[in-house]
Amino acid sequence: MRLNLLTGRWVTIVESRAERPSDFAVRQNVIESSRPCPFCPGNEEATPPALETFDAGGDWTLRVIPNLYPAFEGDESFAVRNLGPVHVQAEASGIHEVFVYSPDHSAALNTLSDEAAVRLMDALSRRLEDHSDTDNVRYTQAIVNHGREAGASLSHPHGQILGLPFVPGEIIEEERAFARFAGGCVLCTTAEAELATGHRIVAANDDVVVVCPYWSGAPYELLIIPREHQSHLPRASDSALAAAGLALRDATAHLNAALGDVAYNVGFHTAPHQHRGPYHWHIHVWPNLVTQAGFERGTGVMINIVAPEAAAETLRAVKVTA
């Protein structure tokens, strides 16, 4: 068993029961609609007016555009509201947003190139900055779901800025795991603590480190790190930004080579817009190669069948091609 200092929570690595890469099954093609995709050049009008666009040479590389079906929307502040004894409810307020982050329909994060990969970067800290303005949003969330089994509901590259009017609970647990954590940033520590043994080191460079953490819950499980102490991404210095993003981008392509194009989940984890404590941004990465079962959700303990040094070891060893 191995605690996950981010979260508190116990996980367990299980090796005897590890599946081979080959025999993880690669995501399935999001069933594409008759009509043209709404992302793609030339169907702007498919979608709201952009809240912000990024050119070049006259064409959009990246828009950012409100979501046709927000999960949050309004401008009410938080309130909770007790309808009896055990019902608790409050206004799903907020923001909710669409980027996409390339024009091309058969584009990943993957195959983004170097200035693709920086841009969606500076797009986001812009975003969160705008967020961070807004009276009722206290953290915003941004996401990446690749593949219809990490819920991408268009196959055309996407991702989604969520504005939330209360901090998440998994942000609540890493805040306190940074508030108790004695040896100074839990995340600086590990990132040195990783580099010291290269054990679970995936990839890594003056500015970022890339890590299969020695707490993994899941097979293939990446943590971001980078090596620029700052608690806000949008506060994050341009460099740190750039590295992020370029660290993504290959940390996608070594699962994309190891694996083939599986499904996975992207989480850019921030600090509170208001928050004061110890935090560092990060990005996880979360394949979706197995299905929780029945101990895992009642327990909330995650089984990984792959250890993390094995899973480094397999995305170290691949070919990748910037």
Second form
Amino acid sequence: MRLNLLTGRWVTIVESRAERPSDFAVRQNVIESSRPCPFCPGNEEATPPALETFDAGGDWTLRVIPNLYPAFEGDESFAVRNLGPVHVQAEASGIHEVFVYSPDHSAALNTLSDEAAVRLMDALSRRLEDHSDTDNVRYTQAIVNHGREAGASLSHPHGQILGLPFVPGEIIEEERAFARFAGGCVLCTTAEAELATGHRIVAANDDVVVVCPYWSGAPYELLIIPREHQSHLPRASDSALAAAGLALRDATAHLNAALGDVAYNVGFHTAPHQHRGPYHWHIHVWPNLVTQAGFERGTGVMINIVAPEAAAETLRAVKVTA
Ligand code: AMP
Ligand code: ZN
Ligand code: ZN
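With the form predicted alone in hand, show me what the form predicted in complex with adenosine monophosphate looks like.
First the chain shown before, then all remaining chains and molecules of the complex.
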């Protein structure tokens, strides 16, 4: 078992379980649709007006738009209402945006040009800055869902930015982990310790380290750690942001080259807007290769059938052409 220092939860690595028999066919990761794509150039009318547009030579390269089906909406501040002894409510106020990070319908994170990868981080940084100036938004979660198995509903490359009126549990756990760690910063220390052995490194340079975390709860899980110590993503230097964008592109390119077009989720973790304690922003990539079953649901303890050392070795071994 290994302790995830970011969540305080145990994971267990059991490679032999990869050999167990299965009666079920391998899942397909295709999204099929005959509808016109609302995110393609020429169909801008299908979405609400853009909040932000990046362009080059008159054509847009990235658009941020309000989500037409928002999960969080409105500027009400967070107030808990007890409707009875066991029915507790709060308004789902906040912001829900979509960022379309390429005009190319068939692009994905792994195929982005350097400029597009850097632009994506620039756009996120600007949106997070905007959210931090919004009174009722306490924390903003940016994500990318790639592939149906990872929850994507539209195949055009895009992500979502959700400004929440509260700080979610996963982030509270990470805040606690940073506060609890006695040896400086958990992630600065992780980057150094992993560079020292190299076992779990997928890619690294002066600005960023990509690892299969020691405590990976699922096969091929990846963590992108900017080497500049900064709690809030929008306060990161331009070079740290750019390096993280390129690392995200490269990390997904390694995944794609090693395993094919697997579904994955990306989570951009940054300190809650008003947070003043220790934190270090980072990016998680969670490939969707296994399903969380009863034990994981019941206990929160992950059983990982691919050791992160083996995963890193496989990912390092493939050639990616940027
Ligand atoms: P995902 O489900 O991760 O693929 O993200 C797609 C998001 O786009 C969903 O949250 C939808 O609510 C949102 N969405 C779908 N159609 C539109 C549209 N025409 N304009 C804006 N947002 C949309
Ligand atoms: Zn499209
Ligand atoms: Zn995190």
